[in-house]
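Shown here is one chain on its own, the form predicted alone, set out as structure tokens.
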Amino acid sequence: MKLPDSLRPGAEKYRKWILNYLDIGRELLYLSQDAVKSIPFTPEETRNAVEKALIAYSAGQVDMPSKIGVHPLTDTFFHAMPAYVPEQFAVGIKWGSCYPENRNNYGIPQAQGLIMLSDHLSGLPLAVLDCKYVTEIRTAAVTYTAIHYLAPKNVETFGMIGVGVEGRQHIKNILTVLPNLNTIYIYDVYEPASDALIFDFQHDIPVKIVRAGSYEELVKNAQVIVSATVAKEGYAPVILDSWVSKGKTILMCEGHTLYEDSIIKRSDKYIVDSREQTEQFKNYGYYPFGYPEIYAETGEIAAGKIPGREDPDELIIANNFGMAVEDMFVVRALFDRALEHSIGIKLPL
């Protein structure tokens, strides 16, 4: 895809901008993931600019190829993942990867990671980033908006399972797309995460948070699922279809790790971030007995093109393992942001 002519006095104008904070071609911006933090931007604009990241994509107006990945250990993957946004005058890529044993090992979060933005007029780096906190946030903002269309109204009951480092972001701003929750059910096979996290949440969050004893207790219970694990190689699932009732909505960041897969066959609507990204991950081995047919993309739903939830009972099931095109909506926004706030560290090229 390349930048229509349309568009290139506005790219021009932009590039001019950032030379108002930055010398491209001789510095570049780097930001730690504590100055990522510091960026003031509010959970309201990161669901937005995801949002938008999910339309543009399933209307065609990105340039993103799947993501790639390599394995060098059981159960690890680096995912190289490239996008360029036009509109947004926004080309980058992730370089992230994912150690599920990195906490016993060596005491640091599984997620690690770097993210380059660049100048897509020369090719000029603007920008390196830590990924991790960018990673958690716009995954947290997919889910928020999938729940927003999908979800039954009235929703009272929420489970989260695994409530990690991705977990915990799921669960801080939850109210803002599920209003009428009484009880949040966590669950984690490392509990002190979840003592952790009621410790943490329960005096800011005007909701009940219960620890399930197990995942049965917790999907049972939840009339939305939010599983934020590992993406194990192998079919070892944990949650069974005979506590799968209908009218349930399951999102998963992990692909199908968890689930038996006679679960996902049944489902009314099997929802996808990426049909092309679903069908590369189908042939790395991710999803043995193959995946159902796939009602829509996300992006396809929220541009109400296809319709979301039309009835109660329907059992949705929406698969977003994650895109490089929701990176770099926010990350074009924070690093605009950065900019004008002095915030990172200028490097010489």
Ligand SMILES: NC(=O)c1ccc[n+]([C@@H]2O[C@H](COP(=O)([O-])OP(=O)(O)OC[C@H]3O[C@@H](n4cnc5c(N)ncnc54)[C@H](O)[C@@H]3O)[C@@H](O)[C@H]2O)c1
Given for the second form:
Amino acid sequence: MKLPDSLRPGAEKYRKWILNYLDIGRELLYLSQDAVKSIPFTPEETRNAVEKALIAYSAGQVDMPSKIGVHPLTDTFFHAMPAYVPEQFAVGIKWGSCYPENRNNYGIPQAQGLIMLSDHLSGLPLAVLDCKYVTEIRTAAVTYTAIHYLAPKNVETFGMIGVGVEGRQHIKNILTVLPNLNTIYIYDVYEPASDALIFDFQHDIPVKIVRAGSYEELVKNAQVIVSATVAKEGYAPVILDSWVSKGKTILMCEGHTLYEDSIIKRSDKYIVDSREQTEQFKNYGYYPFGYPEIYAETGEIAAGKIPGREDPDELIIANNFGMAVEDMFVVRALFDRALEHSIGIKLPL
Ligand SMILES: NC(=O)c1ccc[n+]([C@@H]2O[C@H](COP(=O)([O-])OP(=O)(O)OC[C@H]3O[C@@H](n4cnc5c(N)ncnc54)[C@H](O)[C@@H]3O)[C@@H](O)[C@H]2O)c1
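Alt. form predicted together with the ligand, vs. the form predicted alone above:
First the chain shown before, then all remaining chains and molecules of the complex.
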């Protein structure tokens, strides 16, 4: 994909604006995780950026090959995730890893990595930043966007399976998209994670947070269910078909890992962020039983091209596996804000 001639003057103007803060070609901006977190950027701005990213992707307005990966140990991966967004004058790549045993082995989160942002007019590096917080906020924002279009009206019960980094971020602002909640059910195989979440969040969230005693209790009680656990190869489901009634909205951050295949196959609407990427991940072995016909991409629904939920009884499943373009929209905005607020360290090239 090329920069359209019509956008060239805007691209030059943006580059000149960056030069007010950063000597492109001689230095780059480095943003640690703490620096990224300190950039003033609201959850609404994140949601807005991510919704635009989903729409732009599905409208074919970005250059984003499906992520490619290497898999050094069982159930681990590094993904290389490049994207170019002409309209945002943003080009870059995330080099992100997932090592589920990190907590046991090293006492650190499973997801790690860096993002690099470059100048699309000269090819020079502009910034390198920690990717953990960006991944966290943009993934929750994708889920919120999907919930907005796919959940039934007046949802009162929400369930979060896996309350690590992503699960916590998902719960943090869940009321912005499900304002009528009266109970949040959580379930994590690692009990201290649930205890910590209740301790840290309950006083700020005016909704009762209940630690479910089992997957079954959570799944039967929650109308909208999100999971963020571990993306595993193979098939070892823990959520049974008989627990999942019509009318639920199920969103997964780690693919089909937790669910009996028949649940996925009987969904009334099966939605993904990217058709192309979903097919590629099937070829990697992530969906050993395949996946049902894809009803729509999340971006097609957000753009209003295809309706989201149409009937309260529909069982809707959204498998948003994550896309580089979501990172790029958020990172472009964070980079600008960091420059304006003198956040980060300039490193010589
Ligand atoms: N779709 C996306 O865009 C996207 C983005 C980031 C992360 N992810 C995925 O989300 C998942 C969670 O990432 P994270 O950074 O929050 O990891 P994390 O390690 O911080 O949290 C995962 C939590 O899930 C719990 N858990 C593990 N297996 C479980 C199971 N079977 N049932 C219940 N709980 C279980 C763990 O104890 C842990 O507390 C990973 O699979 C990651 O690959 C997806």
